[in-house]
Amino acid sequence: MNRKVDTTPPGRAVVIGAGIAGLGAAIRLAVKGYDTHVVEARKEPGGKLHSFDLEGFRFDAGPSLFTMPEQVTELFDLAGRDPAAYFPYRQLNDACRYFWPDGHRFIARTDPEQFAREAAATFHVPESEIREHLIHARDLLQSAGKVFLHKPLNRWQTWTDPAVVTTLLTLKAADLLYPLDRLNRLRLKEPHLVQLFNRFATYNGSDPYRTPGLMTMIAALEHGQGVFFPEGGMVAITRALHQLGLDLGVTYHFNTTVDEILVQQQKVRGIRIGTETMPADLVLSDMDIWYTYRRLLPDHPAPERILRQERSTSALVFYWGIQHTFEELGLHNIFFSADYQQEFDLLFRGEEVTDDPTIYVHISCKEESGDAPSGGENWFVMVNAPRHEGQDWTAIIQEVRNNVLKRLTRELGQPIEPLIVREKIWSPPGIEADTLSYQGALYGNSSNNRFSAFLRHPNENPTIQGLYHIGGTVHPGGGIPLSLLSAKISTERI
């Protein structure tokens, strides 16, 4: 006897926000059969991950580093589509070019063996020590990373999983109890290398002198798994996921602001847009967790302890169209400050930018020649900035701009300001206004605490059935891969 197959859709799901997590969640929900709607206040998808043009110069506005591409390609595999047809990308040999004030320069390769060999020669340290440090980072990523990044930490089933228990028992106490800087000094000793590895704390806007040693695992992304570049620039990730969603039947509502998440008897019922309601069985919020509670759940008790936690760093970004080419620069470049610890002390305790900030310069036309006119370069120049708390940003921007130009002029051997033919500036207040990132913090709460992983808001709302939280301000954290993992964790709970 033939059994009748139930083809009734499981229900309607609404995703608030078309950031990278929202795009990923919509795809996963559509694959599950949900009538999926994405509601986005901006006119286009991507959130921070969007692009713009300045009269011939193209810029990716937000994230500029692409690692863990499997978090993107998995979505196409899940949908039964060929990732290469939507999203071609390539692996790079160089992770980053580093410049120090004392004249040291180093091109960091993505291959860990080559990195260790060349770093040992440049900084006159034993190659074996560098190799062992990278192996330890890889082991942490493969063990602790699978727990802290891939699993819901608020579920008791996670902590009773035998594999998780085994992983936790094998962790070294120092990785949990020592700050990242202390571990790097113990294991590497050489100041330039210590600063290079301390820099990985900025992956999630944290302080290397306070964030736990577990952050060592981040080094294994660049120098192990690899650094990649999408054809068409970083915005190609947004466009590919948006197109996949369209192909799967996801409905996108742009230029549409959600005013409230509707809750009745501790169960989500949908959303309100002005005077109109959109019923839903599930709601996933890709909005900053602070704004989700303050704006969309005003009558629901908020987790005040979580919302009061220290925020991550923000950024001050100068988008410069440069009328010159610099052979010594690559896709990713970092000009380190002379006093890294003072830089972070001022960022988190003084809410200001040091006179000698670390400068990150991303030049996508090094890999995508059409991003700048012939003979020119598109510079994405970023300095870590404190969260927005009412500072005089007009004065800060001018001072930082002057200091950045002085440093780059000194390092590159010619005046930079006369070469700038196009300019746009993105400051913490602008980031907050444009992306609803509370205080302009790029990653939500900081990870400046050994318990940070446990203190982030969980993906499944603990008191409202059918409500989930995704994106960089909740578990497991910020950045493209972790935002996509938040969507995965959430939808796998459904």
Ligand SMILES: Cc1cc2nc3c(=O)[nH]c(=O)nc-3n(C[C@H](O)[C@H](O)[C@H](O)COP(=O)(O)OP(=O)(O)OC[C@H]3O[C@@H](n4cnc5c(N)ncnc54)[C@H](O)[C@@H]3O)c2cc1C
Given for the second form:
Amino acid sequence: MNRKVDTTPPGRAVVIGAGIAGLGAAIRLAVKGYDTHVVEARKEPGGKLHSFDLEGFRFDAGPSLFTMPEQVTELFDLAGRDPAAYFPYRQLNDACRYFWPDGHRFIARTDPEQFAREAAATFHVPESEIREHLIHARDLLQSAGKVFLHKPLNRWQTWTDPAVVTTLLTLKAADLLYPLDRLNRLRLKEPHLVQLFNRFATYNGSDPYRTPGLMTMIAALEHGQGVFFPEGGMVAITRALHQLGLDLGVTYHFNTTVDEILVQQQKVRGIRIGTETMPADLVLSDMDIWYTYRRLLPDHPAPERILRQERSTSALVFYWGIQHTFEELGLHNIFFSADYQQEFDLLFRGEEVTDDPTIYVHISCKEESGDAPSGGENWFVMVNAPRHEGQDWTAIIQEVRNNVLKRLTRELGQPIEPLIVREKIWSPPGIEADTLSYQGALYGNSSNNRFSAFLRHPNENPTIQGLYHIGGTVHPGGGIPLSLLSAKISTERI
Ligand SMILES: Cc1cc2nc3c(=O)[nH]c(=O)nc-3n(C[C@H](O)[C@H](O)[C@H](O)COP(=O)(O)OP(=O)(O)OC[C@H]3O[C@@H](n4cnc5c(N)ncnc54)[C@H](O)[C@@H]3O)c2cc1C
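Beyond the form predicted on its own, can we have the form predicted in complex with the named molecule?
Once more the chain from above appears, this time first in line as the rest of the complex follows.
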């Protein structure tokens, strides 16, 4: 019997934005056979994940911590290419170096056994308590993580799947009902360890004193699955995915801003760029969901309840070329504030940065020596900042810069300011303007609400056929791995 094989190409797909989710989605669409076009306002791909040079010092602009590399390598497997040929990366032994104002210092290893052993010795707590906590985090990641991160939450099929139901029944009520800090205090008790584990709330820009205990699962990334470093720095992720897209025939349009998503009779028809239109059968928007509705769908009713949710934190980043090397610093370093709770109260309620902020210092030249001239280091110094609501950022930046310099000078035993030979600053309004992220939020909506997973916009537009939403501001959330997962969930629905 002769069977007719349908060889018609599935049509044209337009991806708005070449952020990490847009790059991932374009690859998945090209593999499915779509004539795929990515339209990007910036001159280059990557969105927040781009890189720049400051006279001899190279910096990754945004993300610095790389976990869940399988979300990247899966794209090469899907396209039938060798991931190692495009994207070499390595696993690290150390997750982070921690510094407390009372003089405590601790190098947190990625190996959970070693972490538990060394943390127990440093903080004088039973090793078994830490080990049990990490096992619990791992179990949560394997159970709740599989549902909340990998599945669409707005489809009844998810909630009637027997595997999902069984998983949900295994969850402890405390993980759903108590805030992360309360659970950490109950389970770990020791204040330094509580602060260390509270820090995982900042993975998605949330407040550890309000975000649900389920966030415990994030600890199992750094102290379980591992921390990784891409050869060439974080921007290597962007470059590898862009190259794979090119090799699969994706067309990229840089320096081009999309002005409207065209919709007719509740079906997407394409996009408008100035006076030109680009017809399309599918549109995937990697633009911040708030701006997607406000700018690209002005005549379409917006889901106001979702758009009104509290945004995640933003950041103040100082990129410093430093004329010195510091043995006591590693790739990732955190200098904790003395009063973590006050820091988050101010961030979410007072629109301010405390005088004693937690400081994160990322130094990529510790792994990639060419990122700084010999005898120097490239410091990415980041402080959590409130969302942009018209504050006087010039004054805030000056104050924060002084406080950061004072603290680092004290901790490292020598004045830091004279060592700064290059400087650039990225502030919340800059992040908003450069990546069209509403209020400069790094991760879209915060996860401070117990129901936040359900208050993120779904990947499939509920009323416009053929329109999908991807990236860090929609389901399943912000950060590189989750942004890539949003592209996966969306394209699997197509
Ligand atoms: C300072 C900082 C530190 C961070 N640290 C980490 C970290 O350590 N680890 C981690 O995993 N994550 C981190 N993140 C978060 C992470 O960067 C984001 O969650 C992720 O990169 C979001 O990717 P995206 O694809 O959603 O969008 P984006 O990177 O925001 O890209 C969106 C793109 O769409 C383009 N665009 C928007 N509107 C239009 C339009 N109308 N027309 C054309 N183009 C348009 C924009 O120009 C942009 O390039 C950090 C972010 C920042 C800013």
